[in-house]
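Okay, so here's just one chain, in structure tokens, the form predicted alone.
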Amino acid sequence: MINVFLTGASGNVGGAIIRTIQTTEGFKLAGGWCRETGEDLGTLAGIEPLGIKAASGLGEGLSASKPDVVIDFSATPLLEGNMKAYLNAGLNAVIGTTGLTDEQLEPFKKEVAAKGLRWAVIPNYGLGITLVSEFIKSARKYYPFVTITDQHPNEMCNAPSGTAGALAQAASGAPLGEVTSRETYPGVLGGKIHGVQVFSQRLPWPGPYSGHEITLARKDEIIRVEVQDYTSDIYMDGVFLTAGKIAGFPAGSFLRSLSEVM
């Protein structure tokens, strides 16, 4: 039995994780932390009470529940502090919160290696995005032009999304076609991540919607791939696959894509 501590228990993904744990063999909810301290985690997830209350603090919750793994879908401003707590507790972690750069993650990568822990810090646990990323890596050697658009509700705290950044990294493995247009208004050609043009749209889409469109082009041909996710349930396969396998990876592992798990 894998005992799970959940950080960000009251969010869209957090609620989906709580509900999924109840029907997934081999997993047990040991505790959780969110801003609704003292509330029953089952009630927060929209199911029957579980008798497990949201901890008053992250450190206290980790110490009291003694989990095998922590799953974090919290918020960008909290993430660095959360990760320090996981290091102090000596815990393996499955992290889906995004917004930190590779440079910000580098010290944590070194600490995980030094402590012999195993972390997955993956920007998107969806199977669709993972499969599309692998296609992009293969296709880019033939298609020099690429743009990425990411779509999220206007309450999304960071732009671009971590998924857009990961897609840009996947698309950066071959020389890029030259765009000679001059911007007459700053930013209209998008930002650049690993040299790849990325556009972020933030509009009042309902619920936890996210969309990512990748356009690949060469002379006389365009490929357009779109992944649209309408609920947080689509991440559950990837999250629980990772949580179930994380302890089996070599000590010091710091996984950055679901393809490494699959």
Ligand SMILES: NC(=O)c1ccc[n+]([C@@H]2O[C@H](COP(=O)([O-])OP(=O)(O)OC[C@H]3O[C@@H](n4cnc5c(N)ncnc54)[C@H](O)[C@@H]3O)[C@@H](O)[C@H]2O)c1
Contents of the next structure:
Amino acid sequence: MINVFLTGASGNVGGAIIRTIQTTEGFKLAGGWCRETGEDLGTLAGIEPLGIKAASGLGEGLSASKPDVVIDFSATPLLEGNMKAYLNAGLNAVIGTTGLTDEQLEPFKKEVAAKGLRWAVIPNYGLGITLVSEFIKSARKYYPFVTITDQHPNEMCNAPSGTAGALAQAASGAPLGEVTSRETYPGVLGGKIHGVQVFSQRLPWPGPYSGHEITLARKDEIIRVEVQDYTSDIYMDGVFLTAGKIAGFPAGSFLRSLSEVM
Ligand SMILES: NC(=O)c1ccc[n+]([C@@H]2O[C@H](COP(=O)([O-])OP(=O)(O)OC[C@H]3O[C@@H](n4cnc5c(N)ncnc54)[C@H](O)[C@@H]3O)[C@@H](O)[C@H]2O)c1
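Can you swap the form predicted alone for the form predicted together with the ligand?
Let's see the whole complex now, leading with the same chain.
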């Protein structure tokens, strides 16, 4: 049995995780933390009360529930503090919260190695995006031009999405075609991540909608791939696959893509 502590227990993804744990053999909810301290985690997830209350603080929750693994789908501003708490508690972690750069994650990667823990810090646990990323990696050597557009609700706290950043990384493995246009208004050519043009659309789509469009091009040919995700349930296969396998990875593992788990 894998005992799970869930950070961000009342969120879109957190709720889906609580509901999925109830129907997934081999997993048990040990505790959780979110803004709604003291409230029942089942009630917060829209199911029957589970008799487990949201902890009053992350540190208190971790030491009281003694989990095997922590799953974190919370919020960017909390993440560095949360990760320090997981290191202090010596826990393996499956982290979905996005918004930190590779540079910000680097010290944590070193600490995970030093402590012999196993962490997955994966910007997208969806099967669709993971499979499309693999396609982009193999297609890019033939298609020098690429742009990525991410679509999220306007209240999303970070732009671009962590997924757009990861797609840009996946697309950065071959020389890029030259765009010679000069911007007459700043920003119209998008931001550059690893040299790849990335555009973030923030509009009042009903949350938790998430869309990613990848356009690849070579002379006379354009490929456009779009992944649209309508609920947080689509992450559950990837999250539970990772949470189930994480303890079996070598000590010091710091996984950055669901492909490394699949
Ligand atoms: N890696 C992936 O596959 C993936 C998929 C979807 C979302 N995400 C990311 O996961 C994170 C959560 O997404 P969501 O849609 O569930 O968000 P959400 O806003 O619905 O939920 C956020 C959760 O964090 C908690 N929280 C926020 N501020 C807090 C505070 N100050 N103290 C305690 N708890 C606090 C909230 O109570 C809530 O439980 C975001 O960073 C999002 O970008 C990643």
